[in-house]
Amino acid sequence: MNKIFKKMGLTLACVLMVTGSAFAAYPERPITMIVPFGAGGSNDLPARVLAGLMEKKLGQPIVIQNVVGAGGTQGTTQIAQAKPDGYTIGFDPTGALCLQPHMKKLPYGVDSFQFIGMATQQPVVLMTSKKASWKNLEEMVEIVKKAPGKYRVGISGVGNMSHVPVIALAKHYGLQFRYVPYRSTPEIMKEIAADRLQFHADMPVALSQYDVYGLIQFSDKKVDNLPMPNSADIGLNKNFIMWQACIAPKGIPTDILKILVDTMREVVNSKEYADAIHRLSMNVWWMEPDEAQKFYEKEFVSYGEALKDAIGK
Amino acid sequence: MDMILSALAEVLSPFALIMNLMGVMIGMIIGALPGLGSVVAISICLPFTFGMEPLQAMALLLGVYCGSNCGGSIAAVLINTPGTPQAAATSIDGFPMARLGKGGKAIGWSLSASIIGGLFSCVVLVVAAPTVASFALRFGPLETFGLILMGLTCISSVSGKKQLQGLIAGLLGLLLACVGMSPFTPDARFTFGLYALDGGMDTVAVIVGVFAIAEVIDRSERMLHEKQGTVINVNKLSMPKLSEYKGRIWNLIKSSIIGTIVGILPGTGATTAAFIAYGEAQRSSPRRDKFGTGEPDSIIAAESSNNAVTGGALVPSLALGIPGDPVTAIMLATFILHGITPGVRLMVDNPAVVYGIFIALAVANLLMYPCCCVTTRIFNYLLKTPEPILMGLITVLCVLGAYGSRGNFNDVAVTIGSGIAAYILRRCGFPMPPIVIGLVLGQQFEMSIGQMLLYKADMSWWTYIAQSPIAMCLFAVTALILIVPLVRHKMSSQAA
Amino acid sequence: MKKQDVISGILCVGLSLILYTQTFTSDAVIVFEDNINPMQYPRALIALLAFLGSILTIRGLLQKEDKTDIPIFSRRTLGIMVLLLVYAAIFNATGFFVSSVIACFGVSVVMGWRRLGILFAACIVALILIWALYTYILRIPLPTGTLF
């Protein structure tokens, strides 16, 4: 029995010595990128593209870990609470970072993250079936005004980016929709195809996948490949742009951060990245980390207001 | 016609065949690891597809899809640890068969039922995809509610003589599904203040806990009371003889149909299909009293239905661009990455790709046979380890698998907690399948009820239901499923 | 009376009472219009659970004793349960390797394996293989604690 304990002790000591002396150049082992949504989704594919290109430059694999749950908050919490040693980073969209914290108490907040950089952005687009009886925004408003409560909007989660922009639009025009929650976008699209639902607000990628067209994009600048009015055109002063950023837990050492930022900057500004992202119908958007951090703080506040606006009568 | 031929040529080219085979093999091994299911297996292979042609990528992914279904069953039969959630129904009769030394037979039944179910759904896919897809469009919240209600009645079929305890177990499963975010408000329910429970109880974690961990705890004591020499024998894969199919063909066809239909409807997956088919088989099989002691009927039902989901889920994916289950969602995403736009126009713009997928799916189903032989042999070799060490390793593998499925730390606690609770419930006479049925169907059930209320608005219930003949049909069938056994029981007790 | 039925029936009723109290805490900061009360459905389930639990208890009181010679809580089963709870508790803190070695070792010992040297070696080798499988092939990161 004693012999065994001695052997165990010896093995432990050796291992401790080896790991203790390992402070070589970053990165020296695989990096984990946490994506708070399911594999194959519109928040996961850009992460895989980014990770695939970044790992070639860093020399170590970047492993995508999908941590699913509670509208993206479970994964975001795991990013916020991870050890800030540069080996755990995250890829997060607007919703989980800016909207969710205003709706309930979460173990993270606006100051839990260190931004590495912005990756993509696209405006939220209100979509409707190509077979609908309205052909553009004005017609839709006319028809819906006459039948309050009759037309239904599919939302993928209460109070998230598919819900709040539509409420804002409805308030602007004085329309009354009914909001029906579903568990995933494909289900909503099926309902739109069957004409049980009439509207859905989502990222533009769905426009090419399903038989729908866009009525309005919620941004103050027009995006080229989206032929529809934007919110500035109709006087709605609200921006609902879904951006996705690469983030790290606060407290990451500055030299490691610099390596990550430099790599990401190179990748995001490269042609391969742009091609892949365009194939996903998204737009590339690079922002330096400091700018991104300030932008995040502003967004956080503005979404809080948008939410309060949407609820208040 | 030449479209079909060119597709055939591409899918049967050496590289595509090798990819298919590798996919089936990888899927089978990952499927056999407890907890890691088809979704994990496919997400792992996703990066490898980046450099390939679209059809070759699809051959790989379809292989993984089919292989993982089968691999999960091998683990379920040999070590009572469902490798994938949908194999949980297989372990109910598969493991007892293995204990009796007929493990190779059980795997043989599981494999043949899987292949037949998969090919059946493939035929449906080829012959009737667009028609069937438009049928799927008519399933709104009301119809989905009807279907799920029908699925929940399987709790009663599955409980056999222990109806009261089965119902309670089913209720516990439904309540477990309520833990976490409410579907209609941003509230978290039943989390007792613990943020960790906001994500809800992961189905995989609970299934692994209920079946595998509870079994480990149970074995530790049962081992002492058993005679020596009742260890699982070497199990060589042995396919069932044609004569043994007699009396079981209708079960096979019915379960394949159930699996295909469940696959077609978005929002339900292979686990739902397996349990609905299991419940239906138990209700209608002449050998229903032997379920749970090693009756092939239940294996046939569970396995053919969970593999039929593969073809069924591809129907809406290819015809409408709407994925039928999480795995096909990833496959559609692969299309996008390869520059092919899925959607209603896919069959018109890219018929070669679509035909290629049909053929690749059929090939994948057939390739399951050799891969299954190999995997079973590997398993037999591994099972030679002495039982205590094996149990220890299984415990660790299960917990790691449950963690790996969602990447959420809390799933470890959920697995172990549900394992301990399930052990206690098992010993008190509660059947385990109803818990899983309640959990798997629970979220969609509640969601459908809420959606129904929102759709109905001010209409009366009768007007609302009368709008949908499908829903009325489903409710009628549900009522029959509940009433017929009671009537039968009454009549038999009167006759006696 | 059938002890198991009575106890499980009482536990069900107790559980439904605890869960019922939980249906009243709601820190909803935001309330959207045409919201559905999220607690109605669980309350219906809980009421049904309480009802069935009481029926079970009553039935158990009226039935005969059921003899099994395999105890539910024996030294072994309790040992494994405690070990599993420890595993869950230390999984995050000490990383998967250390906690898994402890779990694997412990479960095997409780199940009756006495040749500890071989067991320890087998555990370490198997866990290194599993770690390699997860990290390099499956590419699922496993939590690493302070040591590894």
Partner chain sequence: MDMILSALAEVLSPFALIMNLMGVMIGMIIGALPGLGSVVAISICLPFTFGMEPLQAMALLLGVYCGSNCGGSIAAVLINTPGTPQAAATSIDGFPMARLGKGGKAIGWSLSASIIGGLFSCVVLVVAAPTVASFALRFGPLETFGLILMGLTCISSVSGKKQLQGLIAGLLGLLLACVGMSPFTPDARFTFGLYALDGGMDTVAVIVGVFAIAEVIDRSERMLHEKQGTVINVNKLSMPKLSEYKGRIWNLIKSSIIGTIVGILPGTGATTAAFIAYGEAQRSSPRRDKFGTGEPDSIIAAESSNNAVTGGALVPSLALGIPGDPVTAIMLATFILHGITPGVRLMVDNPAVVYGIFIALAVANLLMYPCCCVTTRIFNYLLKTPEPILMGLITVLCVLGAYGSRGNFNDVAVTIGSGIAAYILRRCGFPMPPIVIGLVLGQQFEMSIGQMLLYKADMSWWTYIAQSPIAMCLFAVTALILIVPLVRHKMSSQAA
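Since the structure is predicted, the reported quantities are computational estimates derived from the model, not experimental observations. Positions refer to the first chain, counted from 1. Under this definition, the rigid core comprises the largest set of C-alpha atoms superposing within 1.5 Å between the forms. Compared with the form predicted alone:
- Core-superposed comparison between the two forms: the C-alpha position of Gly235 differs by no less than 2 Å.
- Core-superposed comparison between the two forms: the C-alpha position of Ile89 differs by less than 2 Å.
- In the core-superposed comparison between the two forms, Tyr108 has its Cα shifted by less than 2 Å.
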Contents of the next structure:
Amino acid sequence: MNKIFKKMGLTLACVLMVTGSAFAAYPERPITMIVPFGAGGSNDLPARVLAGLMEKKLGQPIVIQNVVGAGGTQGTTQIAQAKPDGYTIGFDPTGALCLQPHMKKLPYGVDSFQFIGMATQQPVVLMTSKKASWKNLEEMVEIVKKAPGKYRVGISGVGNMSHVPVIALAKHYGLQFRYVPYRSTPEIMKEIAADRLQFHADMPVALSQYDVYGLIQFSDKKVDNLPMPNSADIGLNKNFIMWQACIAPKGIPTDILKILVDTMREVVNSKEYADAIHRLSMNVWWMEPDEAQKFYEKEFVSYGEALKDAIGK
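Counterpart to the form predicted in complex with its partner chain, namely the form predicted alone:
So it's only the chain below, everything else dropped.
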């Protein structure tokens, strides 16, 4: 009889262990947030702000994993192919999601992700060294026109947001630049400081990080803290707005998604987050998952058309 009770007790203990594991509260271990660009860059910094505030509310660390390469597509591919269990999420920008899939065949597209929410929004800015021989956009255009192919633009990937806006500007003015690919913004800025490059298009946060200044913001609406011309000022009918979203692989369980969405919503709408994002010269931009997905689908088409207009892809 004792043996029977012992077996029953052991069986019950196993059932309780399995049940407890199955219904353990999410998250019960650290979460990985993939950033598809290098540490210290304009995609990495806001991701760290978001992760740092979300982990306080979730009670588990959110570990940033920088996956560098191929214009952000390597890291974005890893997000798409990750197990949809809520323990791998991503912080992804416009270029890797909306431009790169039109450039080459990739293992992800508009149906590959579940949006958790939008985090930031800001115009792309063309920047140059403070030591450059020009002091504004008009002077730059005049000098570059006289030396076709002489001046170099550092890009973080062919056909991404560091590349396509500059092509649009060059076509508008009839300029000829040389485009040189690099793996990250910090690498590009070192080359600009050494005068091996003259230009780079990036998010406004780079203006406060490096010895550069902005020539133009690629938006039809000016941002107050960016004292430079915008697209509308020069008659360039092009908007290149860089947004960043928190995403997960498709198929993430509904209950886990809700926890992530509720947490992110609270953080993005907090004063602490807003203050940190504004210090990076970025704009806070919350958008609910369903709305974000629909917006993404429209942007995907729009940027495909912009890419075709710029480089014929």
